[in-house]
Every structure is written in C-alpha cells, then in structure tokens.
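Shown here is one chain on its own, the form predicted alone, set out as structure tokens.
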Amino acid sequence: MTKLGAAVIGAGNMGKMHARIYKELYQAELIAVADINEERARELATAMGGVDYYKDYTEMLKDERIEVISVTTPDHLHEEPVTACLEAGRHVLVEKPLATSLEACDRMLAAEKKAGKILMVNFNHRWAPPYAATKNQLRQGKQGRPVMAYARKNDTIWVPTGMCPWLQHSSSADFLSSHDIDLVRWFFELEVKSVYACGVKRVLKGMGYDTYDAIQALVRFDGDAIATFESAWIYPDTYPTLTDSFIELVMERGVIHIDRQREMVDAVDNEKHYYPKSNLSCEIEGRLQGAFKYCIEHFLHCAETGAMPMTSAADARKTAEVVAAIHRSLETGQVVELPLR
C-alpha cells in the first residue's frame, strides 16, 4: 500500500490528535510536525516516535516527502500556513472554521484554485454516527421538507480561559455554532438568506477576555425554513461534560432530536459525575476511532484520488459567511441579508 507523507502545523490539542491519527493510519506516514513553540513541537515529535520537528513550517515545506498537511493553528491564524502549503503544492486539511473573515476565506480559495490542490475543512461532525444517521433518515424523505431547527452547543468556561485562551480573538459563533450551521445546512440542503443575532458580553469581559459570553442567532433559509443557533462558553467547570450539544429538526411530517450530552455513558467516581464523549474520538485497542479519524481518512482518499471533499473549502466558506453575518448583526443590531456585500 502506498502511504501519503503527512505533516502537522500546530502542536496544540488538535495538532496532537491529527498527528496521532496520521501515525496510526495505514494510508499515511507521519513525517514531521511544526510549531512556533519549538519545545512543544519537539515534545509532540518525540511522542510520535521521533519524527522530524520544526519551529518554522516553511523549512518543513522543503521536505519533498510531505504530500498532505493538517493546519491546526488557532482559528484566526489559518490563512498564512494554509496558503503557504497550497503554494508549495501540498493538499491541506485545516481545522474549522476555514477562517474568521470572509476575505481570508476568499484568499485561501484563490490559492487552492491556483495550486490545483485540495483544501478541506475539518467539520468532522458529519462523520459522527448520530449526525450521519440523521442525514440518512432525511434522505429517505419520509419527514417531508424542513420547517425549523434549534441547535445548541455550549462549553464550560475553561475552554476560552484555559484550554484555548486565544479564543478571545474568535467567538462562540465561530468556534461552536460553525459546527451546527454546517450540519443544519447539510441536513436541510438549503442556504441561509438572512440572520438576526443578539449576544451578551459580561462574564468573560470582566475576566479580561473581550469576547461574547453567549450568542443566539435567528436564521431564515431559502424556502422559509428557520433555525436558532445558540452558543455559549461560560458553563461552570463543574458541568459533567466539556460541551453540551443538542439539535432538534422539525420537519413537515416528523421531528428528529440529536442529544449528544451523555452519548449513552454515565460515569461516576469519587470526584465527579461526568459523561465521557465517544462519537468524535474513542480509543479502542490502543488506536483512535470515531468521526475525527473518519474525516482524516476521507481527506487522504480525496488527496489520493482527486475526489471532491465532503467538507470542501468552498462549502465551508458558506458557513463562514453565515458566521460573518451573525457578527455583523451583533454589531449593527439589524437583520443581515445574505449574500453579504
């Protein structure tokens, strides 16, 4: 079996996941990791069995063995490494969202077109069994056309203040609701035509993080279906799971609820009652399984065959436009029409 040479830019939480999956997949050979924090890059390289590591990813791009690259830098720092990798002739998988501005999205799409390479976005929820099963149900057409959706994705306060403090340069709509917007667009097979959003800045701003505590957006789709997207990241850290996630789809002739709070597991020890997550990633016999892995497998398949990724950059740009409209509505207090001008 021919293996694709793989590398990862960014050695944080997501970078570690990407590196480990490349290391474990039969279709790939992890060659290198890069991070501006050289010690962090060295630690990840060592954990991956002594692969090469770099502080400067442009030096890594000189290694011709590398064919595919994951970019797992913070949300607002995707454009530069993604563009450099494409210009160097590599296929790229970038963490969601594609970018935190439409201008950056468009520049990356232009770089993808010029390079003739694949740029895919890691909206891995599409590969999670609850969401994939929902899509399969909707394809049967028994429930009729979409009427309404409600999507909630809320995090504990440790996420923006401890796990990823760079999130002050992002928003809960970018980091959390982008997943749900992508999913509901996929479920409904409709595009958004208007957005009205409200938000609260209080708790995090008082802690020195100038970002919204919570955002709710009312969205109207083509065909007059509606949806509410809710995101917050100030749940107490005592909450039994890092993320509270729920989606309701109301159709003409049916209803679907997707509740991923417990994922069928309740666990209690002497310190805490908690709900272990398993759909996105779960270790089985020492190897990671789940949606995260399946998404990367899909990326490698597309890189090898030239197939269009299910979560292409062009499709992810549509989700980014909805998030940009949410931000514009938060700033203006007005309904924002799409496409944005």
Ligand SMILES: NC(=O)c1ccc[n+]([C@@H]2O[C@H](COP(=O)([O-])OP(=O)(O)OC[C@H]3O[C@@H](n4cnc5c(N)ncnc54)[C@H](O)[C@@H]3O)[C@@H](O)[C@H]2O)c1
The other form holds:
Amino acid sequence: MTKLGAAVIGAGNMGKMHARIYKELYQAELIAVADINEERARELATAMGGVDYYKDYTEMLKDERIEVISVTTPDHLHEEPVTACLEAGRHVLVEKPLATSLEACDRMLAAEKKAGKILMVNFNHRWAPPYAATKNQLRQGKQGRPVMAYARKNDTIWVPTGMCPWLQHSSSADFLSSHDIDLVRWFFELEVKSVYACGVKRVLKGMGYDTYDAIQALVRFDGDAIATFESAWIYPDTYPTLTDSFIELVMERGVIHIDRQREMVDAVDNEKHYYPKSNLSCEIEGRLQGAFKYCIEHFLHCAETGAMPMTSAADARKTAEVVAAIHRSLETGQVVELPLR
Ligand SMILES: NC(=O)c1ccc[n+]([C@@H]2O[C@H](COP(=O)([O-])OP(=O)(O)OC[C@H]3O[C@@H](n4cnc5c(N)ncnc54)[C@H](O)[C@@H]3O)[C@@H](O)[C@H]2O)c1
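Any chance you could show the form predicted together with the named molecule after that form predicted alone?
Let's see the whole complex now, leading with the same chain.
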C-alpha cells in the first residue's frame, strides 16, 4: 500500500489528535508538525516518535514528501495556512468551522478551485455511530419529511476560559452549534432560509472574555421545517462531562432522539462522577478508533482518488452562512434571510 505523506499545522488539542491518527493509520506516514509555539511543535514531534517539526509552516511546505495536511489552528486562524497549503499543491483537511467569516470561506474555496486539490472540513460528527445510525434510519424514509429539530451543544466554562482562551474571537455558535447545523442540514437534506437569534453576554464578559455566554437560534428551512440551535459554554466545571449534547428530530411520522450527554457510560470514583466519551475517539488496543479516525480515513481516500469529500468546503460554507446569519441577527435583533447579501 502506498502511504500518503502527512503533516499537521497547529500542535494543540486537535493537532495532537490528527497527528496521532496519521501516525497510526496504515495508509499515511506522519512526516512533520508545525506550530508558531515551537516548544509545542517539538513536544508533539517527539511524542510522535521524532518526526520533523517547524515553527514556520511555510518552511515545512518545502518538504515534497508531504501530500496531505491537517490545519488545526484556532477557528479565526484557518484561512492563511489553508490557502498557503492549497497554493503549495497539498490536499487539506481543516478543522471545523471552515472560517469565522464568509469572506474567508470564499477565499479558501477560490484557492481550492485554483489548486485543483481537496479541501475537506473536519465535521467528524457525521462519522459518529449515533448520528450515522440516525442518517441510515432517515434514508429509509419511513418517518416522512422533516418537521422540527432541536439541537443543544453546551460546554463547561473551562472550554472558553482555560482550554481555548482564543474562543473569545469565535463564538459558541461557531465552535459548538456549527456541528449541529451541519448535522441537521445533513439529516433533513434541506437548507436554511431564515434565522432569528438571541444571546446573553454576562458571565464571560464579567470575566474579561468578550463573547456570548449562550446563543439560541430559531431557523426556518426551505421545505417548511424549523429548528432551534442552542449553545452555552458556561456550565460549571463540576458538570460530569465537558460537553452536553442532544438532538431531537420530529418527522411527519416519527421522532428520533440522539442523546450524547452520557454515551452510555456512567462512572464514579472517590473524587467525581463523570461520563467518559467514546464516540469521537476511543483507544482500543493502543490505537484510536471512532469518528475522528473514520473522518481522516475518508479524507485520505478522497486525496488518493479525487472523490468529493462528504464534508466538502463548499458544503461547510453553507453551515458557515447559517452561523454568519445568526451573528447578524444577534447584532440587528432582526430576522435574517438567506442567502446573505
Ligand atoms: N472536530 C472537533 O470535534 C473539534 C473539537 C474541538 C476543536 N475543534 C477545532 O479545532 C481547531 C483547533 O482547536 P484546538 O482546541 O486544538 O486549539 P488549541 O489552541 O489547542 O491549538 C491551536 C494551535 O494552533 C497554533 N497556531 C496558531 N496559529 C498558527 C499558525 N499560523 N501556524 C502554526 N500554528 C498555529 C497555536 O499555537 C496552538 O498550538 C479549532 O478550529 C476548533 O474549533 C474541533
């Protein structure tokens, strides 16, 4: 089997995950990692068995063995490395959301087209078994057309204050609801035509982070369906899991509930009560399995064959447009119609 030479830009939480998966996959060879924080890049390179590491990713792009690159920089810093990698003729898997502005999405799409390379977005939840099983049920068509969705994705306050303080340059709609918007668009096979959103800025603002505590968006799809997307990232850190996630789909002749709050495991020890997660990634016999890995395998398959990724940049732009409409509605207090002008 030929192995695709792989690299990662951004050696943080997600970069570590991408690097480890490339390292473990039979169809890839991890060549290098890059991070503006050189110490972080060096630590990850060492943990990956001594691959090359760079402070400046443009230096890394001179290595012609590298064919595929994951960009795992913060939400608002995807565009520059993505565009540089495409211009250097590499296939790119960028973390979700594609970008925090539609203009940046469009520039990346133009770079993808010009380069003739793959640009895929890591909306990995589509590969998580509970969501994939839901899509399979819907494909059978027994439940009829979509009527309503409710999607909640909430985090503990450590996420925007400790794990990723840069999240004040993003929003809970970008970071959290983008996953749910992507999923509900995929489930319903409908596009959003209008958005009305409300938000509260109080707790995080009081701590010096200029971002919403919580956002609630009511959307109408074409095809006469509605949905509510909720995101709040101020749960106390004592909550038994970092992320609380729930989706309800009401169809003409059926209902589906997808509860990923617990993922079926409820654990207690002398210090805490918690719900270990397993859908996105779970180590089995020393190798990471789960949605993260399956999504990266799909990316490698697309890079190898030229197939269109299931979560293409063009598709992810539609999710980014809904998030942009949420932000516009938050600013104006008005219902916002799509496509945005
Ligand atoms: N798919 C998922 O389930 C999922 C889950 C969490 C986060 N994410 C996404 O992953 C991305 C990264 O999140 P994270 O938690 O890993 O953030 P992080 O802060 O842990 O890591 C980001 C890294 O990028 C580096 N960086 C910034 N600019 C750079 C540049 N120009 N060149 C090289 N390195 C640069 C930073 O120094 C940092 O080490 C975000 O877009 C986030 O929304 C996805």
